[in-house]
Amino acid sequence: MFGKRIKIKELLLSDNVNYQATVMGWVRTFRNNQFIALNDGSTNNNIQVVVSLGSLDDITLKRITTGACIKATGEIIASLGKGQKVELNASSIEILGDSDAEKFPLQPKKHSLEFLREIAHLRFRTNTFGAIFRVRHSLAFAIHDFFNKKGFVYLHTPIITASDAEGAGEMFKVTTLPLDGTAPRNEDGSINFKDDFFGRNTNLTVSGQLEGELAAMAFSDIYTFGPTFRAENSNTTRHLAEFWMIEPEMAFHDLEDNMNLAEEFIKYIIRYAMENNREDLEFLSQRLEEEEKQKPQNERSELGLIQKLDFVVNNDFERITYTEAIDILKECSHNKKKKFNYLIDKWGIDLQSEHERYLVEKHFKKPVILTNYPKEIKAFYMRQNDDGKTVAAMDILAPGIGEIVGGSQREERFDKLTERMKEMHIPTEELDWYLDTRRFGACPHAGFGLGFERIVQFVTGMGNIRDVIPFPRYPKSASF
């Protein structure tokens, strides 16, 4: 029954006529009890379902409302209307599931992205989630796809991890002790976890990073896909609780290595999103444009969402140190006249997502990747350099987000790697297994982490982070 089915999409590219044809999916409108707009998620695009006037019973054309799913089977005929080049004149109408029209939440109307949210499980059946999670299907496929092709390994690294790779301690406690109070307890009042499930202390990751250097070190490259998780109370477009990494280590790779793939890898992705979602892509542009009219002139983007992504893949990177992008900033006329709500007064303070934003969209009006950061804000693994002030650390930030990648050459020195850790208190007995990699066969490795959500968001031109993943985890929010 269901084989015979033939999707929407692969209907409205032919200009095939006068076959038989099967077609399922949900109702969006139905007019005059003779129209029926039917969508089935592989295009935003509809196609009409023509109904000869007295061809059904009056049961049945009740029961065609919007959010009805159904099976309309009939020829596939030339269409007088505009806008569409075919349409289905039905033989017969199947009802596959019934939707009360006057509780369906989604009627034919403008709905805001905050009521969507409220009802995340049935926003996708909106042609602006169809378009977005086309994207990002597309977006997922096409990380595979370059990886593949350069040999990389995809390594599942740990969900459970006994390591904070990052060092910032924000993260989700997993335990299967009681959380009533009567867990056990050492001398000095802490939990004693001894009889925890796994016997120690554990947490849901925050980067695969780690254990992915181990794995680079006898594969040479090797990529990981996967979802993280921070503990941090961000109410904020940018952050989730919950979200997607990519992550490649490379061996033999040094700084210029990593920021040429990652740069590389940035640019494939999108152009193959623009190549095989062109409609979303249209379709999203003009919601954006449409978007963009109501916010003051000053605020508003000087490039559409097609020419930006276009910008992107057919430039060059800016890339400069983070120093010359203080003396830039510190300068700046933003700066002087105490725009920024935080000003930059010296060197060593951390970027935060209004002076990244200045510098692409602003100053230099591109892609931007910094390098060479100062030691101080950055996590123990990546390597000194020389001045013993910075270390070889890389971000490449991107116009309307801010930071969309992070990486680093590794630190491969044993003495130097150790000496760091002392220094930023983190124990070296917990992560011996990770100076394995410098004691046996160490060499200069490098890799970077791409928070999916965020180049999804990117290429989508969505303004709230919230709306790029299906079920978004952030403060208070948990549902579905």
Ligand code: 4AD
Given for the second form:
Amino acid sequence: MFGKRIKIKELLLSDNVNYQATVMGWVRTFRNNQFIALNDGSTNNNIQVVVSLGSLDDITLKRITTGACIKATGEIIASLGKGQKVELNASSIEILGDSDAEKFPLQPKKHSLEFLREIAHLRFRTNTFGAIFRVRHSLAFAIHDFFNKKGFVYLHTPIITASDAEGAGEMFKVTTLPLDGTAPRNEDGSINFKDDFFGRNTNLTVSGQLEGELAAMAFSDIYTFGPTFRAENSNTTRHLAEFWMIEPEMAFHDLEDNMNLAEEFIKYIIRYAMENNREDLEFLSQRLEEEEKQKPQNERSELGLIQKLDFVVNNDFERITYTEAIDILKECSHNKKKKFNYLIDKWGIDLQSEHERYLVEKHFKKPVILTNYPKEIKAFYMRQNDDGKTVAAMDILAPGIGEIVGGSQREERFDKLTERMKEMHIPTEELDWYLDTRRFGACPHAGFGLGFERIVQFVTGMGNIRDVIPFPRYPKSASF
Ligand code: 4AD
Ligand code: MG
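In place of the form predicted alone, output the structure of the form predicted in complex with the named molecule.
First the chain shown before, then all remaining chains and molecules of the complex.
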């Protein structure tokens, strides 16, 4: 029975003294055979456990090593050491799990983030990753809180699907057919999926949007929050092959309602983390400041992490059309001096992350919502504007990251939608179940997708998306 244990965060919050307490956790350091810095993951702060000299036998003393798991009971007393109000004067110490000091991979020195990625279990026990994953938790909680308060229904959309929601063909196949070349074939040589587990060709979902739209046409407002998978070979600091996405879908919303909701949503969850994870954010802010010192002056950000978050929650996002963005980019000195890898020369091209980041970091210095993109570079389901060239799309771009949200008003007009699907070679027969939403009580509706890891990156200030997900999956890597 471990019920009487107190979490270290709770202990450190109060300055009550002279009472008995039991703590459990993992030893961070053990100094002078006397002072244990103990951490249980509830906070980045350690409790100091003091072992009175001579009170423990030699064998137990030797087993108090970095990484070992212990239970300590004793009196909580005022601490004389600096940086802590209280400490635990141990009357008994029990070793729950030994840790071989010789083999323990973490040293008291700084380890690189890349090295830590290889030891998934112990990276959770570092200050940096402790802070990141507590913030990640808070953001996830705030997301449910936001939508719950607004009366949205949390919808679980399938992970295995037969459709390609984005029409981009970046899917991982799901099959139980043999991979040794003996899978049944059709006459034309293609694989015959009739004998496959699902009797058809299936894949991991790239987005729950299409299923979400079905439910929005019944509940009015729904959201999904689940894993999505993309087999795009993008080895960047912003792409994962498995990432989590939040996709709200709202009936009776147009593009502007959609933008308003997305902006309110992002501000709400950031504010929640700022109010509930102050210590962790201050730690991450400090970390970022140190990291930035390694960069040349002109590449350092002007604002610290917390200042940046403060600024974002207290200011309106800039809203401009794709066409206006192209004009700004075409005319900017960066483009004229040929400093972009991809020069902006004409309307219609897709923006690269260097362009998105120029707009948010150099030009507007705040998050930007870009709207009304050319239809050629966006998905089939987006509502076609009257100009015949653009669609009612919106992307939200954040400083340091680029795109964090992609969304649109949806094409609710059956004829327009099917026409566009045919133009884009999207199989209408396979998506007949989706087209039913446009047959039976269609309504104007809109939605968006927020990349969860991208917002975690933004809030924690981490440069690489692989460091904000517990077990990252990316090209050539699926450890653990
Ligand atoms: O822009 P995307 O592809 O939009 C959709 O999937 C729509 N179905 C959303 C909707 O309207 N319901 O993806 C949405 C967001 C992006 O803005 C980005 O933040 C994130 O998902 N994202 C990724 N995050 C990490 N790794 C990847 N490979 C990502 N691809 C997209
Ligand atoms: Mg997108």
